[in-house]
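Take a look at this one chain, the form predicted alone, written out in structure tokens.
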Amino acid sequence: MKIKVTQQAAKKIRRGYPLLRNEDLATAAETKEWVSFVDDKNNFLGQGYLGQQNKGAGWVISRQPEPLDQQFFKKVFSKAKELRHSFFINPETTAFRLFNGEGDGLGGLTVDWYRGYGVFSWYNQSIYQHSQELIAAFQAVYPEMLGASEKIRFQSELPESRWLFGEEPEEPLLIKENGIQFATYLNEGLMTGIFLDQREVRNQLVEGFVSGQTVLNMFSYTGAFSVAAAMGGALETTSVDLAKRSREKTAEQFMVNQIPPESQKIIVMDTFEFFKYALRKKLTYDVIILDPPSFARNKKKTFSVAKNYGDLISQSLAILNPGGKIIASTNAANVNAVKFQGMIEDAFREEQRSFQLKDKFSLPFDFHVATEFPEGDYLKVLFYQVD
């Protein structure tokens, strides 16, 4: 099937840009099969598919008129595997990203490696239609994969997580990252217990960035930042998250690293309520880590990074010790790096605080980003010292 695109979209495709949005399509079309994209004169531009997801309406995956068959996908997956050779021979890190969607040439699919097991994430219905042939090609390239689960990350009546093939590991499956152990669960909802894209940030904590300091980890999830901080010599960590299960999950992460959970503080509370609580109790911290979800809602408040991140900074400053540090992080794709840094530094200025940007991080190498699609580098992490 041929899909005609606008002149502007044709120019982008010729430059190597892989993403198609609704406004790029010259005529409305719906199909879940592989398609050819053509310009207004019917000239071939590339092949790919239409599939609605949060990033757009479809992806170009080849600029050659070649069969999109198992042989094609084996080449795509083999190239991605070669890029990650160094990860497979590093005994200190046993979990990382194997395949990063459009960054590796196939938007809509990511695959992660957890100590011999895979986690496939599907981001739209169209790519999922081809899941069997894609998984078969992947298994041909990774015969060493012991088994895998899949995550359905689009609206569907399918279970959001299920086991795909091979043996299921005993859980928790303990993986290593920079020599630190983490408990993971590969078939327990959409999350596994750790966000692999923050590996380099956690390594800074392990290497001593917070040594001898008190650390407050907000939106702490399973406490991975807190564990890294404790292993890196933090005086004490406080982990705060609204989800009740965060207490048990965070305690487990400490225990698998032989850190008594009772030596740390794990608090189930809304972040903004905790700021008020800390002020009342006169609690202050040397380091505050802020890594909120892009969007969240509770009974009292709606939060979005795009609108409210500055509020987080302002309230953090009220409980930050003099000369303290703020680690500000977001994975919000709708907030670019310049805007994110501006929001943070505007909040510092409004509070009349001087600051220094000490370091910054984006996606690690295994989360490969295509040169032609720089917005694929969604992670933004900034380390500040505040005077």
Ligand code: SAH
Contents of the next structure:
Amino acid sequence: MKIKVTQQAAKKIRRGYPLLRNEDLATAAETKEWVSFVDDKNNFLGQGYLGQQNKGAGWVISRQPEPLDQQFFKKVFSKAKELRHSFFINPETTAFRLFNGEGDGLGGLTVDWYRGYGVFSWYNQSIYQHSQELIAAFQAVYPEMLGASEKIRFQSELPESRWLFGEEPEEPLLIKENGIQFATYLNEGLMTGIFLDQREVRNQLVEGFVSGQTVLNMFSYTGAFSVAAAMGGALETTSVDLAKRSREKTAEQFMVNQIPPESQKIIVMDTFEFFKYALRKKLTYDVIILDPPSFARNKKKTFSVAKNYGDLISQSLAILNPGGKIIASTNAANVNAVKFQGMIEDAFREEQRSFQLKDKFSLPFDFHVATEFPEGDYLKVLFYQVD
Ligand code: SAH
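Okay, that's the form predicted alone, but what's the structure of the form predicted in complex with this ligand?
Next comes the full complex, this chain leading.
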């Protein structure tokens, strides 16, 4: 099927831009099959598919009129595998991203590696329609993969997670990252217990960035930053998350690294409640880590990174020791790096605090980003020292 795109979209596709938005389509069309994109004069531009997901309405996956068959997908997956050669030979890190959607040439699919097992994530209905052929091509490129689960990351009646093929590993599946262990669960909802894109940030903590200091980890999930901090010599960590499950999940992450969880603080509480609680109890910290979800809702209010990140910073300053550090992180795609940095530094200035930006992180290499699609790099992490 041929899909006509606007003149502007045609220009973008010719320059290698992979994403199509609804306004790029010159004619209304709906199909889950592979399609050819053409300009207003019917000239071939590329091939791909239409599929609604958070990022847009479709992806270009080839700019040649070649068949999109097993051979094509094997080539795409092999190229991604070669890029990650150094990861496979590093025994200290056994979990990383194998395939990063549009960053590796095929938007809508990511695949992660957890010590021999795969986790496939499908981001729209159309790509999922082709899952069988894509998985077959992937398995041909990774005969060493022992088994895999899949995650459905689009609106659907399907279960969020299910086992796809091969044996299921023992649970938890222990993976290593920079020599530290993490307990993971590959077939339990959408999340596995660790966000692999924060590896380099955790490594800074492991390497001693917060050594000898007290660390408050807000929105801690399974406490991965706390574990990294503790392994890197932090005096004490406090992990705060609203979800009840976070207590046992965090305790488990400490235990698999031989750190007694009783030696650390794990608190189930709303972050904004905790700020008040800490003020009341006069609790202060040398380091505060802020890694909220892009949007969060509790009983009383809604929080969004785009609107409220500055509040997190100002409230943190009230319980930060002099000369303390703030690690500010977000994966919000609607807040670019410049805006994020601006929100944080405006809050520092409003509170009349001088600050130094010490370090900056974005996606690690295995979360490969295409040069033509730099907005694929959604991760922004800034390390500050505040005087
Ligand atoms: N920093 C974590 C990932 C955070 S995921 C890591 O590196 O592993 C976001 C977490 O925020 C989830 O665990 C969710 O339960 C928690 N959360 C959402 N709203 C919250 C709130 N108002 N207060 C505290 N935690 C919240």
